[in-house]
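Okay, so here's just one chain, in structure tokens, the form predicted on its own.
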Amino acid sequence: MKYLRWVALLAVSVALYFAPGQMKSYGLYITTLWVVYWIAGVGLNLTVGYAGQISLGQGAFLGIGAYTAAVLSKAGVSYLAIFPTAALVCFAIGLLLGFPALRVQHHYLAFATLGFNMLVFLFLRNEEWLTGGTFGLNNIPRPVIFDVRFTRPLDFYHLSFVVLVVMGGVMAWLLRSPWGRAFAALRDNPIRAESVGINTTFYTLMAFAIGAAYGGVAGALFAPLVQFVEPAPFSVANSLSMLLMVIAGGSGRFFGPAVGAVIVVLLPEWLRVAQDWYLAIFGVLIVLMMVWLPGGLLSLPDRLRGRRA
């Protein structure tokens, strides 16, 4: 059973990597940004899931990977170097977003997360030296690696994808290890955690730290995807997309995020045949499907086997 399982991974990742070949341009696009949100979902959702914490940051650390990749690339640095370059950027910013986890839980620890994102958001905005402001920065040029020129819109959905499966390999590893059982314990018992042991203070901050991390990688996608940065993709109302795409996928399973980039990149496309309606029908499915499946989509499983037992 185990090995079936790991072929049908593998067939779906070969379907996913092959299957936008013959969309358009604007497809492309979406899907691409489909990838790119997927991977930021990742990240949140060992932030959020697996350890427990709350985190309404995740839109201003793919705004800071976003902004460091498109001022190093405009500067002619490799993206071999800008992706590390964006991911450690993160990954030392979210460690310090980390320290208010250690005094304050809850509703309280959204709030300093909140506050966060909102002081990034004005940095972007005000600081036009570096970010060009509401203007933004354009021509934001497309990686090139090895050689190897990602201009089309095919080949840079391909390069997602690989980053999205190697940074998906990585997460896959973390929870197997003894990092995932610290992390689950602590989202399940803090106290009991560090009655046995356990030194939640260096979890927490590295909950928040690698999940920036992968905010940062995605956000070093998502620039080069749009060619074009300014604030607004970065504000508040994104990062609760983000928390939204992670709960609505299914908070602490592992494909969580990519069924909720689903309901928050795809579903609203697929919805625009509603016209005007659209918005309105993609929040009444929200509610509903949070009234119903308050576990999200990848818990209706769980649900129907207890309904039949």
Contents of the next structure:
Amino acid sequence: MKYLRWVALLAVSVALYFAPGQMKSYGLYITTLWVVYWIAGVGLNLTVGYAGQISLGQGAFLGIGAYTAAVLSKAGVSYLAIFPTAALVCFAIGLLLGFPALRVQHHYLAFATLGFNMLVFLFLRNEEWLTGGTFGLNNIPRPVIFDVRFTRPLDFYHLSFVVLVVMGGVMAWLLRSPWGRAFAALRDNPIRAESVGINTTFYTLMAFAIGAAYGGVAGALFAPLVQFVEPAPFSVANSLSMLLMVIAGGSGRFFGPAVGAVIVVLLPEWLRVAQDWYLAIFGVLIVLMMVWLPGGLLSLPDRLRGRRA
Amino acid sequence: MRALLEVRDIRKAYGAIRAVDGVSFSVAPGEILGVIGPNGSGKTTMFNAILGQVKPDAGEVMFEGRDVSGIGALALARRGIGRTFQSLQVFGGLSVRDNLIVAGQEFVGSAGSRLFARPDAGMGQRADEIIELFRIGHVAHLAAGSLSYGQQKLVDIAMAFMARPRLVLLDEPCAGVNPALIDELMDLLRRLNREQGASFVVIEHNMDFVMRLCSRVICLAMGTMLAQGLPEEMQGNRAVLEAYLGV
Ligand SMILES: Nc1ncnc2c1ncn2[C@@H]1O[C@H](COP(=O)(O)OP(=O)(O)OP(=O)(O)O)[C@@H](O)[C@H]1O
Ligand SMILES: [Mg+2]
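Okay, that was the form predicted on its own. Show me the form predicted together with the partner chain next.
Below is the entire complex, every chain and molecule, led by the chain shown above.
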């Protein structure tokens, strides 16, 4: 059974790696964006799904990562250094964002993180010397790593996919380690957790910091993907999309963010044929899903099994 | 012999309600102390104040000869005091076995070492021991949240013993547990007391249970200590009877 799962995982990975081979550049762009959001979602899923916190600030970390990559790559820094730098910067700022979570929970925490996102947005818009203000920064180069150029869309997709596999592997390992169990205990019952020696302060801060680091890495792919950064994509609205992505995919399920990113990134593209109606259809679909499948799309198999039993 | 736990003049008020109003007692190593008293007499609040779950207004707590007042719930757990809560408190999303492992894993090594530890954090064997002791093997792999109330209660109590605590504070372990299981629970606590050297403080409304299990009993009423003594002494104590009957 376990063995079968590994085979399936490998097969899907290989398929995903090669599938976009024939795509045109716009299709490749959207597929790569899907991978980038998936990475950010893996991090947010740790914060929200596994550790039971709430965050409306993941869009800000995507932005911090993106601007870090934009500024450093334009200064000639190698992407080999940019990815870890973006992760570290976001880890540190994520740690700070964790502090409100030590005092408040639920909707209060949601608003605290939302306020943080606004501050980051204002910073990106107003600190022109660094961020270019509303005009943003353009001509962001695509990565060259060990003399391999990831300039062509397909090559850049492959790089993004490899980053996804590495980041996903790290998360799987983290969740299987005793830390994963401690995060779940924090989510299920923080008071009980303290009484059995679990340092809830530490794990809360880690849940935010590690989740933020994933947002940073995603951002460091977002910038060279679009090759242009401006504040708009990192607003509170995008953080809402990211939270929707985690919840609609299946919060606390490992592949939830993959499905969630389909809903948030790909579904709107597919609905484009409906033209003016697309937002309305999107909205209705989300309402229906939240009502009938509050556990997210990946809870569907469990639901169906439950029905039959 | 030096007391294992010593509580001196502990107090906690909620506005005008003096929930705990100056209680002092001690627990000797190996002792099983019962705490009785009518509803609202301050038993749970006293536990919470001792364990740092709420901040006491005054009072001192000594554990193994050291002042541990105000060091907080986490630090007390790390020093070797386990507890259960009056309401059920299990980690519903984790399996029973994972509930036990997580209740013990943080006591070994550092956070950094646990990141690279085996998934069971070296706690698997201890968890299986406890599972066998509490006879919950048949549900060990089910999510704790999916069990019956009585089963969850056993898991809840079992968790308090994972880290081999030297003192365990139990808040109404019998509440909601069927009578047959209550006798089993008593045997279990006696064994843990004998074999693992754990001392207990047990809040309980089930008088039969208290009388048979405890070596000494204290009775609270309106936040103060009304009486203390041997179980048989309490049964005949007029003040205690009056407090319970509300005369
Ligand atoms: N968080 C709180 N806020 C306000 N009042 C409280 C709070 N907790 C307890 N009290 C009050 O303190 C008093 C003691 O409550 P406590 O829960 O300690 O009683 P108890 O002896 O454990 O009762 P029971 O046997 O019903 O569990 C009660 O009058 C209660 O209303
Ligand atoms: Mg109580």
